[in-house]
Structure formats: structure tokens, C-alpha cells
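A single chain, nothing else alongside it, follows as C-alpha cells in the form predicted alone.
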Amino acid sequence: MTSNTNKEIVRIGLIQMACGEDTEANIKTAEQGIRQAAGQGAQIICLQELFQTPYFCQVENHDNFKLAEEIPGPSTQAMSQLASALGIVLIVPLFEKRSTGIYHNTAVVLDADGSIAGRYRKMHIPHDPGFYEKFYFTPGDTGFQTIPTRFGKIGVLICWDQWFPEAARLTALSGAQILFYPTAIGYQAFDESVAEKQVQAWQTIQKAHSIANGVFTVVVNRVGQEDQVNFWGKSFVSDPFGEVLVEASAKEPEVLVVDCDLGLIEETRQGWPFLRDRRVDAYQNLTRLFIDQNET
């Protein structure tokens, strides 16, 4: 790719990776992920949910909760370092260990000099067969919220956040221009038969984001077999119409780099002025839990 000149245009990075039970390893090919994408001028670069280890909240055990650490921590250091290093913006998703017996599923965004320009914690958290993560952490509290950096306006959710459209749209209210999923899908063995059906359905929510909020969308998925679930990897970038700029492969690792206009969120925002016709008056019945309409 040649060099951009445009203020509007943000070049995006995405580590798409497989993970083994060697964590020095997973970490350093992610180091080698990042300096790649950075060689290629990628400004923020995204990496996948918990990336440091194979998923293990395939299982309830206590011993991984040794996973954990501090922010900041030793994680947290070594890739500012890399940013300040790359002058990039970083989002690293980690275990985070808040106290003990509270623990997130979070997401440090560092700017481009290091420092830690804000975290996320997953607010929405699954506890399905093969995906026991209330076991391991407690919802998030930093809310919806965006993240200022060097290169743009920016907002993360994680994983499971990505099929809640509450999550996005108070996210981009909140000024983000660009939504960053990192993310561990997949599907068991005893999906097979629906596992294309899953993958659209997964794709299409997210597209949905980008259409319904005028934002790009940066979705970072890991690949590969661990244990009983399949990584579908394709992790991809939509615009604000929901086009996919780029898609990664279903089955390997891989660095993909990519440029977003931030100037076609305004032009989009225009033409299909979504936030100006929200009738704000009549959504108070979103923060209920369920509406009986036998309930007087």
C-alpha cells in the first residue's frame, strides 16, 4: 500500500491468530503480528479476545485463574512499549485480575506513546456449553464509552457484546467513529450442520452495526481447533454502508491491514440520517428486561 496523506483516512490493523498452550509463544507471534502490520502502516492494531492462551473457558477450573494479571502489569508494559516503540495505537485484550475474586474479560486500548489511553470490560458475559465464561469473570463496568487516541475516536466491545445493537449504538452516541470486536467464536462439533448459518448470522449483526450507526466495524477473530470448539477466524472490516473492505481466511492466521475514510461517516450519516430521526422520547421501555402487556 502506498502512504496516506488524507487526515480522514485511519489505516487498521487486525492480528488474526491461532493459539497454542505456549503462552511466550502466542505472545511473541503476536509481537511479530503487530510489527507487521505496523511495517505495512497500520495505525491501530486490533488484537484477538484473550490472546495470550488457548480459549480456556471451554472448561470450569480454578488453576486458570493463574492466567490472570494485574493492570498494569507485565502485559500491559511490554506492549506499551511496543506502541511507543511503533508509534501505533494498541488494543490488547486481557484476563484481568481487578482484586481478589473479581476478575474481567478486558481490552486495554494504548495510545501511540505508550500510554494507557483507556480499557474496556466486557459488560455482556456467556455461559453456554463449551463458553463458560461467568465462571471466570464478572461483568464489566466501565460502561459504553469511547476512547480518544492519536488516530481517531475509537470504541471496544468484546465478543458476546457483538450481538447486543444497545451496545453499538450507545458506543457510537458516545462519539466513536470505529467499533473494535476482538473476539473468540466458533462452533462445536454438534454444529456442524448449522455452522454457515452461525458465521452469516455472526457477520450480519456486525454489518448491521456499521449501517445502523455510520461507523466502520473491526471485528478479530481467532482461528484453528482448540479442544471441542472450531475458530471460524474471518475476521473482517465493514464501513458505514456495511461493505466488507477486507476478510481474513476461516481456517489460517493471518495480518490484515486495511484503510477507513472517517470522512465517509459523515457523508453516510447525511444521506442516511438514522441518529437524527430516533425518536428518543419513545424508547424508555429499552431499559426493562421484558415488557408483560398484561402488566398494568
The other form holds:
Number of protein chains: 2
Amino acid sequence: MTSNTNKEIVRIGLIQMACGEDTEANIKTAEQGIRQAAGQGAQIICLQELFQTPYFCQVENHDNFKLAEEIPGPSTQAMSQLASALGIVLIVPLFEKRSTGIYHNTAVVLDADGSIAGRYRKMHIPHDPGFYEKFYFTPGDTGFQTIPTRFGKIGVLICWDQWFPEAARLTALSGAQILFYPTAIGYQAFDESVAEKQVQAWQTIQKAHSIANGVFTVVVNRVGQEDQVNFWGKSFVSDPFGEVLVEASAKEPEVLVVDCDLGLIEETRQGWPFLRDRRVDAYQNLTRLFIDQNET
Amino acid sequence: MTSNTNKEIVRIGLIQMACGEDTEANIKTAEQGIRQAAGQGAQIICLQELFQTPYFCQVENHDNFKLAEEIPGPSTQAMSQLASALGIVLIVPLFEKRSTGIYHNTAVVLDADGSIAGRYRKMHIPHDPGFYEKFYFTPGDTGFQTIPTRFGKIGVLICWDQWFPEAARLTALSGAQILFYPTAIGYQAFDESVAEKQVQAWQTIQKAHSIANGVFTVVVNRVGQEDQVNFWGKSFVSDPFGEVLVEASAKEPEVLVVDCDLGLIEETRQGWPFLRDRRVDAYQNLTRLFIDQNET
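What would the structure be for the form predicted together with a further copy of the same chain, rather than the form predicted alone?
Whole complex next, starting from this chain.
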């Protein structure tokens, strides 16, 4: 592998928070984190999934729909002003009210001039004990996309998307240099025995997205106990080789700032040229749920 | 996650070898390893990629085509007799001469009665310093498939296939419970500085195939210095959660035998039901090499 002679540094900020019931307080915490990261030179800053509230999907309660808001709306507007004032790109995950009866788990990307660069609506929706998201969120229809910003071409995916290599691949193939995963994942009291295995699997598969695609991966998770779920933090950044550049605490809120050299993407992809050798002539069945043996 | 009450144990054998110039000696070593693993109760035994010879793809030399043989042919026949005598399923990677001028990097799966259960022809072919495979091997046309055997439904992929989540996914979607990766991977003197990173990336992405698909992954690599390449061994088995059950030496030949509980597949896929939530309506572009931005 040749040494990298074309450095192209972008400084990334991750805001790992603990959320309480007071929405205004959560937003203030986020803003403080953003200002701290920007003060350290961060150019693209990512908040965690549904950063304004506790992770309300632990229960199925119609009252929670009032937490949703339109995009653009008050939160987008406030965050746009902040992005513009600080000259940063900001990834803002929101509970989106799209229309009467259609709600999404969404992330808005605000460019450094405060304009909306793009939005992503969570495509893969979980629904498991403590994570009842199919009750709230219509699966997204944005598809997997790259959003050009002042400081780089980025892709945004959200939490459960983490487990699907297809999502990372399609986003990278559309040009993204960095994959951002705002996240709310934790373990529950009843399965603490497998907690460490879950954390390892979660890190492994996201590092693998970096490796398979030759991109940076940025994961921003919440932290702290909320009702039945202990959110495990450990936000991290992986380089295109799958090496972890920085990792946050499993217990405490934390603001991480790290330099990513986008020049490494070309170097990595030349060294291990996986994208050269994909067998796109043989991948048609990826659009099937299962390939039944008596059909093949 | 519920505890697993439906155990379905299959015992797997991995034969990690160092190869010399003497083909007969390599085959004898393989046979000894197979007998050793079978003696320990292994039911499905996997040899490493191109186990009969040194890794000849370090150079582009037409003389090496004479190493290829037809399937069925002498090696298949000898190994069929061994599989039948021991009552084991055997995965035998061979340099296949398919026809005049068409050669493949192939793995034959022999069932426990000695019959040919199936064959896989390596779909993704590398071609990089020291690994000049596009010179020798026509990319396979078998596609990604599951081969039913007496002891389980298995998929075989070969080496470079390791880096492509599509290959693992399609094989798992066709019903495979275990993915086998016969392999010949190592590092070269000139990039020893990145050797450890390469090994980590290699382990990470294959553990991720287990996680994404809820299957066992079995990787059988060669070991030892051959010309410019130091093959790094470290053959391993990952469970459906991505946990490494057993791992071989980085320096020495080794026969590994390990029990895999196929009942864990159902348990894992119920606990983290990724296969439930794939967005097959949004994956069409996986059959494209790149998604150019001015087209979308």
C-alpha cells in the first residue's frame, strides 16, 4: 500500500448525550455540545437519534405522537441558525411529522450556511421488546443517498440500519465518504448476560461497513439508563480500514472531536480494491426476502 | 433472548496447512489432517484454498496451468473415497480445468457417502501484487448457493469473496447454516507495518457476515512463508452472534475441531430479526457498480 500523500482532513464532532424528560434541557445540552465541538474546530457535527427526548419507543403510547414536528419546523430552524452561526455542517435527528398520520424517524442535514442540504428517513425500522418503532415510524422512502455538504459528501443512516450491509453499500456507492449513524441502542436488565456480546457485534458490523466500502463510519449513541434500557454509549469513529480512531465512554455523556483524512479513502480502495471486483451480474437476488430452495 | 432449547450440534473440522513444492506431500498432509479431525468426531471438514500446491498465483506463469485438473478427476476421486470411508462431508478446494482455456478456483463439496454434493466456483477474483488470480481463474458462474449435505446446509465461498457482504448474504438467503471460506491470505514483506491491521479487518468483516446473516462462519487459511507472502493462518469459527469459538495459530499448521449448535441460528435470528426487516424494495441499485450523482 502506498503512503497517503493527498491529505484531505475534515474534523468530525460527535455529541453523546444522556436525555431526561425535559425537552428544553436536552436541546440546551445538545447546543452546548455542538458549541464545544465547534470550538475545537469540528466541521461536521452529529447528534444522536431522537436527541430531544428520552427514547419514547420503549412503550406504545399515542400521546408520544405529539413529540413529532414538521421539517422544516422550530427545531430545524433553531439548528439552522446555529449551523450558520458556527459555520458547521450539522446532522439533526428528529421525530418528523410528515403529514397527518405519517411520521418518520428522520435526520436532517444542515449545511454550513444553515440551508437544508438533505434529509434521510430511516429505512429499516425495528420492533422488539423495548424498541417498538414500527408503532411510531413509517419506514422511510428516501432510499439510501449521499448528501453533498461544504465539508464532504456524507451519508446518514439511523440505528437499526446499522445491521444491514445493503444500506451501507448503497450509500457508499452513491458517493458518500463518511457514513453517519445517529443511534439509540442499549441493553435491557433481562439480558445483561449478553450485553457485552451485543456491544461487540454492534461495533464489529459497523467497522465492517468501513472495510467493505472503504469509507469512514461515525456512530453517535445515547448513554444512560432510561426506564428498562441502559443505553451503552461507546460512540466511535472507524477509518476506511476498520480501525477505531476514537471511542466514547459507556457510561458518561461525551463530546468527541476527531480528524478524518478523506485522502485515506482513495488509498484504501486502491490497496484493497473491492469496489473493482463486485459481481453485479450475480446480485439480482438481493431484492428477494429469501431464496426458497425448491424454486432455484 | 430466549435460551436455546433445541440443540442441533454439528462438529466441524478445519485443516490449516503449510504447503511445500511437493504436491504429493501436501495431499498426504491434508489426508492426515482429515483423518485426525474425523478421529475427533468432525462431521464436516474443510481444507484450505488450493491446498495441494504452494500459492502459485504469486507469479503469472503459463506453466502453472498444468496444475489444474478436471472435476471429477483424480483428486475428487481420492477425496470421495476418503469422505465415504470416514463418513464425513469434505470441502475440497481445487484448481479446476473446466474446458480448454477455462480454469476456475473451485471448491467441491463431497457428501458423507462420497458423492459430489455440489461445487462452487470462486465468483470474486482478486488481482493485486502477489495475488495475480485474474491471470489464472475465470470468474465463477455458479452464483451463490446452498449445498445440502448429510450434516447440514452449507455454503462455500473462497478467499476474496470474504470482502463482499453480497456473497455472504445471498448464500445465507438460499438457506445455508454455515458459510465456509477456504482461503489463502497473507501479508508481504513490504507492508508488514499494516499486517496487523489487515488481519483485524479480515476477522472483522467475516465475523460481520455471521452477525448480519445469523449464520456460522468457518474460515480455513494457509500458514507459513511462501516466496514473498507470509500466510497468516488464524483460521477461525464464528457463531451467529459474531463470537469467535476457536482460532488457530498465526505461525503453525493446526487441525481445529469445534462443535457448532445450529439451533443458535433460529435463536439469534429471533433475537435480532434482521432478516425480517430487509428493505428489498430499495435494494435494486446493488446491481450497479456505482451510482453516479448526476444520474440520480
